[in-house]
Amino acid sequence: MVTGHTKLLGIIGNPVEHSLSPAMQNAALTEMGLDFIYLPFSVASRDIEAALLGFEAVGVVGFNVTIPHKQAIVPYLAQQTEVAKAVGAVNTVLYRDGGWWGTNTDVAGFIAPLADPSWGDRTAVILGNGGAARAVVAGLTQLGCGTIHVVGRDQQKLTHFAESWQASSLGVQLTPHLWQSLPELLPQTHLLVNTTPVGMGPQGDRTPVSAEQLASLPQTSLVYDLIYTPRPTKLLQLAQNQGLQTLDGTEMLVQQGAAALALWTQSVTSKPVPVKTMRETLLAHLSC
């Protein structure tokens, strides 16, 4: 039951009505026995500053940030973690020491299913060079991935993407390529990551990589699509038909949410975040 003592958490975005984070986070909060509630807030880009002032006034503990505000919110934060600075985007915000503090748990969410000590001799190819690709690059760098290639369609954007990491404290090393170079890269690829929206929602019948191209991947390769609806995406269907290992974005969504919840509740409880409950709740909603 919501009372005057209930603490507020949430997610801001535009649109945000489709977000599955409230169901996932509220299920976890209930299991933890905490008097918190997690709500979706639709916030227009022009209203970010006003929203933060309102959140501060009513005592919001923290919130997630989704499209299109992950970069736009940065100027309004008092502090950022080094990971958030390197990625250039924030998806988790916490109010502390009289100001808003931002981090990026997408990085932790991305690498959670890839816990393997042998990434140093492996090659990753990232499809796309937008905000999601930045979290993937940071995550692969943390894993110590030996070689990182980023593939895009616009040379100017690719060059800017690569140059933006030069001053990063993470020590990122990557090579940018135009899309036509993809067939040359695939035969040496151990991890193929799709960060583009191709294959999501109305584009569910499309794939960023053809079956013929996937056939050139080593048989031990992993194809990781950050999209989690539809399940599986056309890309992952084709990869499975080739006998390749696959991952979709559900675990990344769960793990980034769990990392955020741990930050928000660490001052009030020592209970671990129930990741299993979050995963089961998410999968139940996706199957509806």
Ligand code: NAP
The other form holds:
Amino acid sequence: MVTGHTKLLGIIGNPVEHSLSPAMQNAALTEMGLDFIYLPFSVASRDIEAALLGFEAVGVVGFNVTIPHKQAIVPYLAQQTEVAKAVGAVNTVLYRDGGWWGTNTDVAGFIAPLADPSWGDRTAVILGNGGAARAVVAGLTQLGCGTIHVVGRDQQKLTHFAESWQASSLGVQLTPHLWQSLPELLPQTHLLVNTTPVGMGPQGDRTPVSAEQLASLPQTSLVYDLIYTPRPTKLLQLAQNQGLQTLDGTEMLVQQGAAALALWTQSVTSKPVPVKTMRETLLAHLSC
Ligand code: NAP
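Could I have the structure of this protein in the form predicted together with this ligand, to go alongside the form predicted on its own above?
Let's see the whole complex now, leading with the same chain.
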């Protein structure tokens, strides 16, 4: 029940109506027994500053940021974590010490299902060089991944992507490649990550990598598609047909949300975030 004491959390984006975060976060808040509510706020790009002033005025505790504001929010923050600076994007904001503090929990979300094996002698190939690829590069660097290749379709964007890490404090080492180099990379690849939208939603019959190309991956490779709808994507179906290990984007979505909720609630409770409830809520909504 919403009361006069209820604390506010939310997500800003445009559009934001289809976000699954409110369902996932409110289910977790209920289970934690906290008098908080998490709401979706559709905010146009020109209104970011006004929204933040309003949030400050009404005492919003924190919020998530989604497309298209993950970069645009940065000038309005008093502080950012090193990982957010390196990624160049913020997806989680907390009001702290009289200002907005931002971080990027997509990085923790991406690596959460990968945490077990030793990555020092592994080679990863990342398809795409957009916003999500930046979180993946930061995450693989945190894991100590030995070799990171990034595959894109535009030489200028690829060069800019590679150069953008030079000033970062994370110590990122990567090699950019155009798409036509993919066949040479695949036989040495332990982890193939799709960060392109190819295969998402209405494009569900498309795959960024063909069955023939997937056949050249070592049999122990893991194919990780950040897309979470459809489940599985065509890419993951083809990989499964070849007996390869697969991961879709649902766990990343759950874990980035869990990391954000832990940050927002750590000053009022020591209860752990109920990740299982968040996962079950997300999967129930995805199967609707
Ligand atoms: P983005 O910034 O627009 O980047 C997309 C990248 O894919 C760009 O490098 C783009 O290349 C490339 N690309 C697009 N269409 C392509 C095609 N037909 N062939 C080859 N490359 C293509 O988008 P994003 O924010 O990184 O999101 C990418 C995907 O990750 C989306 O499907 C999103 O849902 C998913 N994602 C999932 C999670 C999660 O929690 N599971 C989190 C974030 C993102 P150009 O730059 O040359 O156009």
